[in-house]
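In the block that follows, a single chain appears as C-alpha cells, in the form predicted alone.
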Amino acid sequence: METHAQVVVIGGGVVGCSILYHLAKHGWSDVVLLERNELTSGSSWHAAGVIHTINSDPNIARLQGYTIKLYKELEDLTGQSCGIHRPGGIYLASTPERLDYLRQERAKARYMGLETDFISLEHARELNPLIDPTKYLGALFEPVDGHVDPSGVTHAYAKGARHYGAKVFRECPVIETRPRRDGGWDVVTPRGTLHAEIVVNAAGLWAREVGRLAGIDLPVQPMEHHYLITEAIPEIEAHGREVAVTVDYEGNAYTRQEHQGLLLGTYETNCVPWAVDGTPLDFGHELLQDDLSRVTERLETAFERMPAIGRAGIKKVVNGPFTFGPDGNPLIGPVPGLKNYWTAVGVMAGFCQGGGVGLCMAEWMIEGEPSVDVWGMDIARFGEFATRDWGRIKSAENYSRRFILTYPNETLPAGRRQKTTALYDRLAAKGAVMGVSHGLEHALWFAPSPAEAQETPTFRRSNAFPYVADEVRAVREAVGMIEIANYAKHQVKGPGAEAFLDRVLANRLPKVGRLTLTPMLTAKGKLYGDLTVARLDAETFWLFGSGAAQNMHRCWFERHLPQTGVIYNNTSDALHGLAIAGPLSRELLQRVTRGDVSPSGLRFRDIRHMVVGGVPAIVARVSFSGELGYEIYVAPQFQVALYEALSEAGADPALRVYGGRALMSMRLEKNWGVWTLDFRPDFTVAESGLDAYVAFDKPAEFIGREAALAERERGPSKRLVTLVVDTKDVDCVSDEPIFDGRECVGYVTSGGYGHTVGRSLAMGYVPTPLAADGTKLRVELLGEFYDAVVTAQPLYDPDGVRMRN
C-alpha cells in the first residue's frame, strides 16, 4: 500500500467513492480510498436508490439534478451499469397546506430551469395506476425522477476514479488518524501507515467512530429505516410501462416499482435511533430485525390510498440503518479548528446527493471554493453546541418529520435551550417567542403574555403580525431594546493584524475608534462575508457579522492566517450585549453612562470602551434598524446588570423590548440585505451592491480584487433589488420566482412586511437591465402572481438622516 497521498478518503460507500471520482477527474490523481470491508458495506447496499430533484434548498436541488445527469456519463466512461430507471416522479398533496408547499416547489423549479409542473389527478393515475385520485387535491410531476441500482452506482464511481488514477483499498480499516506538525495526517491501518495531506471522513455509519479518532464528536445518528417489497401486483403487470416514483406526503410513504411489484418505504414517527453508543465494527452487509408494528399505521394509510398494495403479498421486509444529520442535510467541508480534516457525513439521500457532494468537495479542495453556495450542507453551520447527544435528538426529530410539513415561520421543539443567555428567563416572562440561530435561543417577537407566546405555523401572515407591528412602531417613535448575543464577534489582534485583515477584507480598515462595513471575497470575487470591522487600538480589531456563519468565517480566517504576528479568536460566546435604537435612544444611553454620547462625543460609526449601567462595555454607534442606535457589548456575566440598568432607566421613556422579526422588517424598509439570504457565495460583490464598500485602490492586494475589478469593468449580469409587492395576506419569504411578463428572470432572496411603510417588500436578483427604479415585474407566491415594482431608494428615510443625527 502507498505511504503518501494528497487526499485519503475514509469510507467506500456511494459518497466516499463519488468524492474520490471527482477529485481524480478534476486532476488530483494522488488520491486513495480506504474501505474497512467491501464497497457499499454499511448503508449504500440496501438503499432504495430513489433519485429526485425536489429539495427545500434550491442549491441542493441543483446538485441533486447534477447527480442524476451524471449517471449516464458514468456508465459511458466505465461500462458499469448504474441501473438507471427514469419513469418520473409524482408528489401528491391531500391537504390545502401541502398543496401550497407543492406550489412553492413548482415555483422554485421555474427559475432553476426544471420541467417540474402540476398534472391532473387523472394524469397522475395514468402514471401510477395504483393511486386513488379521490384521496388527493393535487399532483406535482418531475420528469427526471426515478431510481438506480445502489451497488452499480457505487462501483461505477470507484471504477471511474481508478480510470483517472485514484486507488481503492478494500478490507483496510483505519485504526488511527494522527495530526502531523506539517499540517497533514498519519492514517494508520493494519496494512501500514499512510501520510495524507488531507483526510476526508466519508465513513457513513462509522462517521462518529472515525471522527473520534481525530478528536471530534460528529452530531450524526444512524436511524433504523423500513421498506417492504411486494409480490407481483396485477395492476402493475397490466400497466405496460414502469410506474412513476410516487411520494404521498400525508400518507408518509414513498413507492417505486420493483420488478412487477412495488417497493414501499416510510418514515415512522416512533422512530428508533440505532447503535446510539457506537456502530459495531463488525457490521457490514447485515440487516436489522424488522418490526412492522412500528409502521402498521403508515401501511394502513398506504393501503387506503393505493388499495392494490393492500391486496398484494409482502415478498421482503428491509430494516437497515442509515445516517441522519440534525437538520436532515449532509455535513460536508473543512472541520472548523481542525487543519486539513474534511467531512462528508450524514448524506442520507446518497444516490440523490452523492454526485453533487463529490463535485463540491473536489472543487472546494482544488479551487478553494465550490461552484455553488453549499451553506445548507456546510459542517460549519454547527458549533460546539452540536454534541453527540443533541445530534441524536435532532436527527430523530428530523427523521420522524421527513414527510411532515414544516412552515417557514415554524421552529421545531426538539433539542431546544441547548444554548441560552442570562436573559432567557426574563425575556420568556415577557412573552418572548424564541427562535434558534447557531444553537442559541433568541427572541423572534413578544406576545402580550407567556401564555400567548405561540405562533401559528402558516405560509401566510401569522398571529405574530400585529405584535411585530407594535414593536416596529416603538422603535420608530421612541426606543426599543434587542439582545445581540446571536451576532458573531471575531477578535483579531497582534502586530500583524492590520496586514492580515487588509488582505482578507475588501474595504479599507478603519482608524482607531471607528468602524467600517466591508465585504469579504473569495478569489473568484464571490461574497464570503458581510462584516463590520472595528478598531479599538492600533493592534486590536473586532469583526461583527452573522452569528449563523461564525464557524464558516472562522474557517476562512484560520485558512489565511499567517504563521506569526496575528492572534485570531471567535469570541461570539464571550461577548453578549444589547442594542438600543430609536429617536430616544441617545437620551436613554446618557442616563446609564458618564461618557459623552452627544452627537459630537459619540459620532455615527464610533466605537469605544465605556462603562454602561455600571459594567464595562464596548459601545458602537450603529444600528441595523435604520434609526439612531447603539450596540452595547458586554461579557455574559454583565448581561443581566446591563439589562436591568437599561430597563430601569427606560421606564420613562417607555422602553420596548423587541425581537428579530421587527428588526428584519425595519431592515427591509432600508433596502438592506442580510447574510445567508441576500448575501452569500452565490453572488458576486457587484451583483449584491456591496461593491460600494470595496476599496479597489487601497495598496493591499486583497483576496478577490482581480476578479472584482474585471467584473466592475464588464458590469454585473444581475443585481440585487428591492421590490414592493402588491399582496394582501401573504408575504415573500425566499426562493419565489420573479417574472418579466411570462419569462422567469430571477428569484426572491428574502421578504416580509414593512410595518412602517405599510407595504409588502422583497429582495431578489434580476438581470441588470431590469434593476432600474420603477421597473414593473411580477412575483409568484403560493401559485398566484402578484404585481411588483423595483424601488431603488429605501421607502423609509432614504437619505439615512435618522441614524446619523
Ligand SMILES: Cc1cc2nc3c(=O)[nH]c(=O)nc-3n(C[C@H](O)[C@H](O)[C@H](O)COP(=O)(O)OP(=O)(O)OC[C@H]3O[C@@H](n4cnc5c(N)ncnc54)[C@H](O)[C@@H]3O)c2cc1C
Second form
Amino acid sequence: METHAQVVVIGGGVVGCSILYHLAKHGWSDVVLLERNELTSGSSWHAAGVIHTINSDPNIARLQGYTIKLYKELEDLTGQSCGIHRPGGIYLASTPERLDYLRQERAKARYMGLETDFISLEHARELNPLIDPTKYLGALFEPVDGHVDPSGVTHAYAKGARHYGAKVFRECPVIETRPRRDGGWDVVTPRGTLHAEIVVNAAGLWAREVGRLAGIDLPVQPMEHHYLITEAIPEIEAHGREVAVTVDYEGNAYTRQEHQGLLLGTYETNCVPWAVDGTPLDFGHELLQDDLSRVTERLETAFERMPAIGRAGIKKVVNGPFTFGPDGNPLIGPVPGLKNYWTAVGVMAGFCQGGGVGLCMAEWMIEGEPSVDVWGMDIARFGEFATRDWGRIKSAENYSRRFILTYPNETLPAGRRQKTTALYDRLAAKGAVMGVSHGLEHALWFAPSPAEAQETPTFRRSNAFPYVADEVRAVREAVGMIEIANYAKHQVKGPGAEAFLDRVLANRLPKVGRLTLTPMLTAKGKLYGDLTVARLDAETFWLFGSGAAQNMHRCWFERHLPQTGVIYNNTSDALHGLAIAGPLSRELLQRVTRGDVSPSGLRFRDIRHMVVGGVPAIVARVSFSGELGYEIYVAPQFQVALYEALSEAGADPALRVYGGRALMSMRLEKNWGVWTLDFRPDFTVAESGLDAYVAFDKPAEFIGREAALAERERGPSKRLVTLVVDTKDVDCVSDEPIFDGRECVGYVTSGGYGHTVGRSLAMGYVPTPLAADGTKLRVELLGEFYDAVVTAQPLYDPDGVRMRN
Ligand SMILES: Cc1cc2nc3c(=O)[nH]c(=O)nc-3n(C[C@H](O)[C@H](O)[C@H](O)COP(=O)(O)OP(=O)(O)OC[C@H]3O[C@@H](n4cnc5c(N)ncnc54)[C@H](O)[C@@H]3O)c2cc1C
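Next up, the form predicted together with this ligand, please; the one we just looked at was the form predicted alone.
Let us now look at the entire complex, which starts with that chain.
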C-alpha cells in the first residue's frame, strides 16, 4: 500500500467514492480511498435509490440536479451500469398549506431553470395509476426524478476515480488518525500507515467513530428506516410503462416501482435512533429487525390513498440504518479548529446528493472555494454547542419531520435552550418568543405576556405582526433595547494583526477608536464576509458579524493566519451585550455612564472602552436599525447588571425591549442586506453593492482584489436591489422568483414588512439593466404575481441623517 497521499478518503460508500472521483477528475490523482470492508458496506447497499431534486435549499437542489445528470456521464465513462430509471416524480398535496409549499417549490424551480410544474390530478393518475385523486388537492411534477441502483452507482464512482488515477484499498480499516507536525495526518491501518496531507471522514454510519479517532464528536445519528416491497400489483402490470416516483407528504410515504410491484418507504414520527452509543465495528451487510408496528398507522393512510397497495402482498420488509444530521443536511468541509481534516458526513440522501457533495468538496480543496455557496451543508454552521447528544435529539426530530411542513417563521422545539444568555428568563418573562442562531436562544419578538408567547406557523403574516410593528415604532420614536449576544465577535491582536487584516479584508482598516464596514472576499471576488472591523488600540481589532457564520469565518481566518505575530480568537461567547437605538438612546446612555456620549464626545462609528451601568463595556456608536444607536458589549457575567441599569434608567422614557424581527424590518427600510441571505458566496462584491466599501487603492494586496478589479472594469451582470412589493397580507421571505414581464430574471434573497414606511419590501438580484430606480417588475409569491418596483434609495431616512445625529 502507498505510504503518502495528498488526500486520504475514509469510507467507500457512495459519498466517499464520489469525493474520490471528483478529486481525481479535477486533477488531484494522488488520492486514496480506504474502505474497512467491501465498497457499500454501510448504508449505501440497502438504499431505495430514489433520486429527486426537491430541497428547501435551492443550492442543494441545484447540486441534486447535478448528481442526477452525472449518472449517465459515469456510465459512459466507466461502462458500469448505474441502473438509471427516470419515470419522473409526483409530489402530492392534500392540505392547502402543503399546496402553498408546492407553489413555493415550483416558484424556485423557475429561476433554477428546472421544468418542475403543476399537473392536473388526472394527469398525476396517468403517471401513477395507484393514486386516488380525490384524496389530493394538487400535484407537482418533476421530470428528472427516478431511481438508481445504489451498488452500481457506488462502484461506478470508484471505477471512474481509478480511471483518473485514484487508488481504492478495500479490507483496509482505519484504526487511528494522528495529526503530524507538518499539518498532515498519519492514517493508521493494519496494512500500514499512510501520510495524508488531507484526511476526509466519509465514514457514513461510522462517521462518529472515525471522528473520534481525530478527537472530535460529530452531531450525527444513524436512524432506523423502513421500506417495504410488494408483490406484483395488477395495475402496475397493466400500466405499460414505469410508474412515476411519488411522494405523498400527508400520507408520509414515498413510492417507486420495483419490478411489477412497489417500494414504499415512510418516515415514522415515533422514530428510532440506532446505535446511540456507537455503531458496532462489525456491522456490515446486515439489516435490522423490522418492526411494522411502528409504521402501521402510516401504511393504513397509504392504503387509503393508494388502495391497490393494500390489496397486494408484502414480499420484503427492509429496516436499515442511515445517518442524519441535526437539520437534515450534510456536514461537509474543513472542520473548524482542526488542520487539514475534512468531513462529508450526515449525508442522508447519498444518491440525490452524493455527486454534488463530491463536486463541492473537490472544488473547495483544489480551488480554495466551491463554485456555489454551500452554507446549507457547511459543517461550520454548527459549533461547540452541537454535541453528540444534541445531535441525536435534533437528528431524530429532523427524521420524524421529513414529510412534515416547516413554515418559514417556525423554529423547531427539540434541543432548545442548549445555549442561553443570563437574560433568558427575564426576556421570557416579558413574553419573548425565542429563535435560535448558532445554538443560542435570542428574542424574535415580544408577545404581551408569556402566556401569549407563541407564533402561528404560516407562510403569511403571523400573529406577531402588530407586536413587531409596536417594537419598530418604539425604536423609531423613542428608544428600544435588543440583546446582541448572538452577533459574532472575532478578536485579532498582535504585532502582525494590521498586516493580516489588511490582506483578508477589502476595506481600509480604521484608526484607533473607530470602526468601519468591510467586505471579505474570496480569491474569485465572491463575498465571504460582511463585517464591521473596529480598532481598540494599535494592535487590537474586533470584528463583528453574522453570529450564524462565526465558525465559517473562524475557519477562514485560521486558514490565512501567518505562522507568528497574530493571535486570533472567536470570542463570540466571551462578549454578550445589549444595543439601544432610537432618538432618545443618547439620553438613556448618558444616564448610565459618566463617559462623554455627546455628539462630539462619541461620534458616529466611534468605539471605546467605557463603564456603563457600573460595569466594564465596549461601546460602539452604530445601529443596524438606522437610528441613533449604541452597541454595548460586556462580558457575560455583566449582562444582567447592564440590563438592569438600562431598564431602570429607561423606565422614563419608556424603554421597549425588542427582538430580531423588528430589527429585520428596520434594516429592510434602509435597503441594508444581511449575511446568509442577501450577502453570501453566491454573489460578487460588485453584484452586492458592497464594492462601495472596497478600498481598491489601498497599498495592501487584499484577497480577491484582482477579481474585484476585473469585475469593476467590465461591470457586474446583476445587482442587488430593494423592491417595494404591492401585496396586502403576505410578504416575501426568500427565494421568490422575480419577473420582467413573463421572463424570470432573478430571485428574492430576503423580504418582510417595513412597519414604519407601511410597505412590503424585498431584496433580490436582478440583471444590471433592470436595477435602475423605478424599474417595474413582478414577484411570484405563493402562486400569485405581485407588482414590484425597484427603489434605489431607502424609503426610510434616505440620507442617513438620523443615525448620524
Ligand atoms: C432503508 C434506506 C433507504 C434509503 N433510501 C435512499 C434513497 O431512496 N435515496 C437516497 O438518496 N438515499 C437513500 N438512503 C440513504 C443513503 O443510503 C445514504 O445517504 C448513503 O448510503 C450514505 O452514504 P455514505 O457513503 O455517507 O455512508 P455509508 O454508505 O455508510 O458508507 C460508509 C463507508 O465507510 C466505511 N468505513 C467506516 N468506518 C471505516 C474505517 N474506520 N475505515 C475504513 N472505512 C470505514 C464503511 O465500511 C462504509 O462502506 C437510504 C438509506 C436507507 C438505510
